[in-house]
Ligand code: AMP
Amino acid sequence: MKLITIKEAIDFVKKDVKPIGIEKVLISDAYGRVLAENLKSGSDHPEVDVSAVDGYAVKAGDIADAAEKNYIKLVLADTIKAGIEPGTTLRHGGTVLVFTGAPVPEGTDAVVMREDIQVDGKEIIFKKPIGSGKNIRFVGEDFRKDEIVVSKGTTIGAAEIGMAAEINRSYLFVYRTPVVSIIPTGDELLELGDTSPGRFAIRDSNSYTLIGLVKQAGAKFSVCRRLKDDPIATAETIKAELDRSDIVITTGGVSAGDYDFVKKVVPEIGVDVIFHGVLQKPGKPILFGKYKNNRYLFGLPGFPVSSTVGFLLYAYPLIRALAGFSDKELPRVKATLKEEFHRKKGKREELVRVKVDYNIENGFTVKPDTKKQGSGILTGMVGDTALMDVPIGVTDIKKGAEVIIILIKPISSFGQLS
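Chain structure, single chain, in the form predicted in complex with adenosine monophosphate (AMP):
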């Protein structure tokens, strides 16, 4: 097994990856998807000059000399509601009452807010001047006809959905969401609720952790097919799922054990093994392969923390790239280490589980939980956890040092965020 570095492995995974396809969705279903087209407007917005306030359209010059003691009266010529075509042109000496969003009559320089005038029968009293252009939303100031209002590759949020509606689009072309099949392997695995084999069996938690991770990455979970350590069933099932899904993720069966059949059968079913074994801790025996028609296989190790870290480092960026997201890898940020860190060997890059805190003054601060670093210790991943990236060759990091952490959970899910 030739081991490569994490960086090399990530580069292999991301190499030549393109979004897998395009589909049409209603704008109400588009939230969180990635736009696969440039959104262009068919008209200017606003389409005409409109009032930004409830007030009186004026020619600025008519009230240029207005003052508290030297007020100026203009004759009310018309009233225009929003959505109505103006029937009048504004003439010198006249004013028109316009409501917010109403088109201003031709000849208008500015709109004086209702709060700033007094009404005297059919005449309106102005006691101060107004700058030209005030309180008018000019034609095209938001966007012009044929302007790109949302670019291809943008992740669609609320504002982008609103923009689509503003330009009268009821559907959008977005990148297709990758579909993922999960295949946990191992004779020892026990389904939820099953208690028959007693204390020696191991509850299959990986399937469920992975369903969560698939959702976090923005992919679709297709199916979970739990297998015994049986080479024939393993080969057949992986192949069948590769023929149906974009990504197949197995757990277990990739290390050096006699019953580790995943790594043995994978080359036989037409998977091109790109790497098997990365200089990382946890998750060293990870396998990555490519299958025909842009299908991908991750053979994650069985231990729950190893499989989770393997997913986050490699499957996550692959899913993001296939789904068209511009952000592919999980965010890496600087943090301050609150306690010194020591490890015996520095042969592998280590992803140390740390508890993370954040506040405005100190930014991110982290503390490794030394007792919770085992590959099978899933409690080390629960809660406000991040992964501290300890490079190859580094065995000691001083308290107070700046470290790099990978934010493996959305920031909004941190309980301690303050």
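Residue numbers count along the first chain shown, from 1. What you see is a predicted model, and the numbers here were worked out from it, not measured in a lab. For clarity, a rigid core is taken as the largest C-alpha set superposing within 1.5 Å between two forms. First, how it differs from the form predicted alone.
- Once both forms are overlaid on the rigid core, the distance between the two CA positions of residue 84 between the two forms is under 2 angstroms.
- Relative to the superposed rigid core, the position of the CA of residue 131 differs between the two forms by less than 2 Å.
- Once the cores line up, the CA of residue 42 ends up less than 2 angstroms apart between the two forms.
Alright, leaving the form predicted in complex with adenosine monophosphate (AMP) aside, put up the form predicted alone.
A single chain, with no partners or molecules, comes next.
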């Protein structure tokens, strides 16, 4: 199969992808999910004028002439707590003690904070005037009846959960979270805790890296089934997982070796291979295919960095699209190169691991980790690392040049924000 560019591969992955479904969840379980409906209010909020402070409801005109040497006294007529219907109408010469969130009595122009008055028995002393409307939350100030208070497609955070409660919604309709199965392949793989056959085996780190990446993308990790180099078991396991998961990710078995069975068996089980091989470094032999009922397969290379980069470029945006997120791909930002970069060949687009610093004044600055670029060197991905995108045909980039980097962690992870 002909090698394609990274852009072409991403376009193939994203083509015709839609959210996979809608489910109903309690608002307490909705954090981080994507809203699949518009949330509409059933009434104005607040429904009546309420006090924004603990204080005294007044007619502003009654204390318009109040001053330090011209005290004005009003008679305390009532006290109103939050949640209690006012039992009185405010009249000239009177005032009512109201607490934060309490409805103000009819006729109120403003509320004077408690700390700005003095109490003299049943009389309240005012020493300064107040503007009309001060310290009152008016009907509909937050939102009006039938107003959309949270829009479909919003990623739900704490405030959105609070808003759902505000409009009396105990559940929400959200886009379903994709389920991902991970299948590492190879006789050489060694599970955690296993010390045999010792130094000739390869510790399975890919599974655990991918579990973390699946969670970062917003999907559910389903199962991790390690496979020996057996074509029959490989075919049966991949098919079984495709029948029960939205996405299956394999590692290893997609290159040109005699024991690379993944690439050989997936067409036999009904996977339509969309591409196999991308003009990228690392991760050239990556495979992507589609299965019936909108199921997907990624065959990632076995080297840890190749596997990680392949997931970030292709599986990450697919998961985000299936889950309904608007921000599908990892952010690409401009950065300044702190030292010269050189490579021997420019036949493939290269994702170079760079160490990142960030501050508000200078933005992103990056330095290639020249000794950590091997596709099997996972330490090159540890810490404040991003991927510098070096286009096909480019072999040299000068110090101080502007480059494009792909952020694989939140901005707050890099350097100082101030």
